[in-house]
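Read the single chain below, which is given as structure tokens and is the form predicted on its own.
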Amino acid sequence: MKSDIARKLDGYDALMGEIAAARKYGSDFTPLRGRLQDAVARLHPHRVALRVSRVIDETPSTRTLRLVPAAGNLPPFQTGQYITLFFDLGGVRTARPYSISSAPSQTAFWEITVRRVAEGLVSNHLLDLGPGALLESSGPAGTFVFNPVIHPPQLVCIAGGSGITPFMSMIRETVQRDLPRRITLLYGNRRLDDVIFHAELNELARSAVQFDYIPVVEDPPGNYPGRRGLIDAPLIREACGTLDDKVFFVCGPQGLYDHVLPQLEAMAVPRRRLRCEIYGAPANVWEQPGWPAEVDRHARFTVTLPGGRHVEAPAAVPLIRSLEKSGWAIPSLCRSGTCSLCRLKLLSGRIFQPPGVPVRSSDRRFGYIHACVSYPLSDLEILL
């Protein structure tokens, strides 16, 4: 029946006849056979073994790992794209997103600069090692990056604390380069003492015609020349001018996005010309809008399991750090609701997911939820 209907569309005849004479006279690429899978894997690895060559320390809380292949070569990335370490520690599986924030053009190493969390298991499991250590990442991911094809070649970047680590990539390669770009950078930090690459941002900002920094700090010491309290709308319009030839894009924790986003709407900056960068789960969840007054946040829920195994829950934590808790090897990448490898089918139950975690539609419509920005209202059961 198919084959009866294939004779029947425009084009059969002189198609088989391609066929035939391909079979007849064209080459034997059986040997070849794999080669594709190979080439795609060399590009765009599942895992990459890497041990750390050299740490850097940064500011008092912050240190930058130089990261080199454990075997073979390291697959090449574009500037604001990040890689996923995965660890067990103490029993526990988990991975963690960082920003590549060395330039593309350094294929030897990447670098990833962290810094130190309070209580944070990972975080202060990396920082505690030395060169030597080895860990395993994905390949590079994300897509926080600048297209010359659809961006002007003007960017105002606006970071806050560890969310620098992007741009320093995107300005180390624009300046080691010499690219015909123009970057204007606003860094927001709480104290000087936490502002991360400084001198190198001054050093950039004084030899390169093609870069700006303005820093911005909301506690300064009191002899502090520099711009004080927060990056709001005047001081963006000043630093930039005009909006029509920019494009914008924006990395830092929640608190930055919270007070930069409605400055920028209020400059009626078009949204095609603003970038967002995930960044993680917020810290204090139930401050977020739309957490229900009725849940306290140090309520503990139980979430089902298939086959009837049990898990206890916090209100205020991912459901994905319960998970692996309790020993389930929940897979991840982005940790922010984006990549979806954490998608969960929610059987039962009432979850909180923050306002603009990117859930598809689809997901919404049929019950599946991003486990690593999704915190149990409820007893949940769900299906894995």
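If you're wondering where the values come from, they're calculated on a predicted model, not measured in any experiment. Note that the rigid core is defined as the largest set of C-alphas that superpose within 1.5 Å between two forms. Numbering follows the first chain given and starts at 1. Compared with the form predicted in complex with its partner chain:
Residue displacement note: Y368 has its CA displaced by under 2 Å between the two forms (rigid core superposed).
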Contents of the next structure:
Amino acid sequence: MKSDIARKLDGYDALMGEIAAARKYGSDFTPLRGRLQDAVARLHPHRVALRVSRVIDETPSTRTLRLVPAAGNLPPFQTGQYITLFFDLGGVRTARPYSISSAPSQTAFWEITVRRVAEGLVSNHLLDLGPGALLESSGPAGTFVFNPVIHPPQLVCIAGGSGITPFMSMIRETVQRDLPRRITLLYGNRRLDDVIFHAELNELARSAVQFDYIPVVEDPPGNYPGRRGLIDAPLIREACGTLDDKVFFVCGPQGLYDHVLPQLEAMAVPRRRLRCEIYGAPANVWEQPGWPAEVDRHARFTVTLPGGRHVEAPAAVPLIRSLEKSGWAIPSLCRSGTCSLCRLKLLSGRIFQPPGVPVRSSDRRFGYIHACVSYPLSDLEILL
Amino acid sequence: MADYEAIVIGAGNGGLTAAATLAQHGVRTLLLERHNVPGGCATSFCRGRFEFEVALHQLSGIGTEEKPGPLRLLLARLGVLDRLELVPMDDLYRVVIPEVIDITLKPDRDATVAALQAHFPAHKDGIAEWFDLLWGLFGEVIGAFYFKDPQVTREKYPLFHRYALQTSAAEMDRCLKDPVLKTVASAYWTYMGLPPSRLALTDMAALYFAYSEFLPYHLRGGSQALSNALAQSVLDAGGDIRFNCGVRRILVDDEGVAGVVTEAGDTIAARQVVSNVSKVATYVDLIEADRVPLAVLDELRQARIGPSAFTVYLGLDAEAADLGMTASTTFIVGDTDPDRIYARMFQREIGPRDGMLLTCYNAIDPGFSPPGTCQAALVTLKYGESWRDVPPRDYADEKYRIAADMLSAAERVFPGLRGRVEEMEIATPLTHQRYLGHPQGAIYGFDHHVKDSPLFVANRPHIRGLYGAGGWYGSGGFQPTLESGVAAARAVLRHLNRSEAR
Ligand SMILES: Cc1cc2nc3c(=O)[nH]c(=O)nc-3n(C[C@H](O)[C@H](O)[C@H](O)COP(=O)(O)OP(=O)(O)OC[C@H]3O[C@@H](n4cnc5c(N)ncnc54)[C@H](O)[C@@H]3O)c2cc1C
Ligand SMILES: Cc1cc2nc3c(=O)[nH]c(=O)nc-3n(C[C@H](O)[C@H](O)[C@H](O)COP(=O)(O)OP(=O)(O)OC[C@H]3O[C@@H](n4cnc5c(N)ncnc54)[C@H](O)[C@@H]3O)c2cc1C
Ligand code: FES
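Switch from the form predicted on its own to the form predicted in complex with its partner chain and give that structure.
Following is the full complex, with the preceding chain placed first.
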């Protein structure tokens, strides 16, 4: 019917000519079969196949794994970004994020630097790998990056423990490529032999004008000449001079944030000049503000899944771990509540999500939760 | 035995309304989405303390309770209206040509005409004539197509017969003359992606009619709230949804569509499939080449992939008013020649002569971000080609460089903007391609030239049981894509002989 109408419209014949010409000379998409997504895949491959090419001992508890592509090229990344490694460990399919510690201009390999975590499932597995081992990762991800559009080129980096890794990438890139930036690193550790990259950082600070290194050791040997104690406001002030022209980056264990962030706030550093890396699910979740006192942290609940299957889930363990432990594969990336990849729908029951987890407002309204930072407070029913 | 009666691939606007309509009519329906959230373009993402709206600037077709627009009625039929908080915008838009004009129009035809006449007294009559033409023409389109008049004759529909196949520029030049006036009165062309010299006059009329008569709207919680509400109505009606579940093959046998194969390798059988995936990917990637009808390839050949966008999402640590964001929608236009602006849509660079749109949601919804902050999206249209060949290792630097240029251009209207940015995310055509799967990241589907109108390219199944929904099978934009999903579902229902009553 519509074509009958069209025939009577002014300009119909001319337009039919236009259509005929377009069909004759127009675009042919068929040669693009299978290649429509090439440009995206070069930047953001879904999965990257990697091979361990070298293992470097850093400290008694830490090793660096050098990873080369098992095939093709590595996608680009920005300093401060992480990759997530995927594992199938005895039927438990899980994933862990690791910041890339090598510089992005090094395109032949990525390095990750892993600290052994007592009782940790994955770190212990990773640290026992030797050259030749195969791994699978996500593409690089994360927003703990320097943004030249809005950040001043003077960076104050505050690291604790294995939180040094993203900064190592930033520092190496800045020095190797002689970027117009200044970096001051305040790096806190419990003991002197915990300090990762200590020699390299000292050497970089000596040779590069852009970089200052201030290690701070809480419990050093008696004759240690450097700074002792914790990173605090007076030290930050002394290291920075003026605050207004600096951007602050913080990465480390939860204790570092608890200690340092209030001090930065007291120094009136605005949030637009402060970036904090995510750091996984909180360790002792029952100590978080808002944890309901009536729920025993040793309690165990039952999660009902589609199809009526059940999974046991302890209160103090992120839901995603309990699901994984029972053989379910849940997509995940950041494992810290921020990327929403592990989003699932709660049909009934109560969970605890620590304050500040960025869940979309309408997701909250419709009962979606981020399973990597959700803790059961009752029996649950969920939709995957 | 089929696993489902119908499978919908993609949970963009079109896929969501298709799945909701099917499920509500008792069709055993499965909705498959590659991403982990519903919505496609109609989504949001969190950065720091902000939740960024990806796509929705102004929702059209809603109207008021007393004078409901077509989209309000559609959402009510789908049972999602009660789950949404609709916020009408008090401005149509503000247009700024730096150092030339700064004017804000109201979503009311008479007020718009009066404001323009006050500013451009020399063109008083032409302004009235232009708006008469737009309203007259679109009134005829409504009569002929929305109310499905069986006799669309020249006598009853003279404007339609005369102008249906014309572009906008000739009449606009005749009525409005002054380039500044034309720029102000046609700023919405960017919502369709073609400048007046290429944009069908009926499309121009549709834009101004729809936003003026039914008001532009904002959704509290952003477009994700709509997508989540639609997904919920799929579930409520007994439909199934699988996220993180892309489709890599649509199976076709001698009887037509037979099912789909997911990226994880599962085969799911169904005789009805609605694809919300781009028409290009659907027929070039998802279906075996020897099953693709030549007629589709002809249609694809006549089409040109439309523009994508370059967007800077801004979380700002200042109130909207303090940044001069008085209107929710501000067009910043650096050139009164839309053809030159259009030509620059093929280049990667962004500069002071480009056109761009800044939407500040807090201007009408103060709670859209935390107290003391506001959120804005700065967007300009760009064809995807210019980004395709950026070397991967330069990609991030290129994003920052161009975002900085874009902010500088916007700072002519909003001074000090850059100094208040707390969170920023940059989306290029490749970003849109990554999250939507659409070739070249096109956000409105194909270019919508007159020759591509549904009068000539009908959205009909080329393969038995395969239907299209979304911007690639009609018009882009929220209202058209939401409508297209319902239309696709109705075609499935007719095929299955299900009653459409509800
Ligand atoms: C963005 C990002 C970047 C990171 N970068 C690095 C890096 O560069 N280097 C690095 O070493 N690490 C990094 N991590 C941490 C890393 O991802 C892992 O969390 C770490 O290696 C520990 O993993 P695991 O499997 O060994 O320990 P897990 O098994 O995950 O255990 C971690 C902790 O949880 C406790 N725990 C284990 N099981 C349970 C349970 N059932 N209930 C309660 N508590 C439990 C353990 O005792 C341990 O203290 C990063 C994390 C993030 C989010
Ligand atoms: C920056 C921007 C600004 C915009 N501004 C406006 C505005 O102000 N007003 C307006 O009306 N419109 C606007 N639009 C346009 C509007 O958002 C879109 O036209 C509309 O949302 C498209 O809907 P769709 O149904 O075509 O689906 P899309 O949103 O294109 O979604 C397609 C879905 O299919 C999924 N998919 C693709 N391939 C597969 C596969 N193989 N398997 C499974 N799933 C798959 C994708 O993941 C996606 O979810 C804007 C868009 C953008 C990006
Ligand atoms: S894995 Fe990122 S939010 Fe849970």
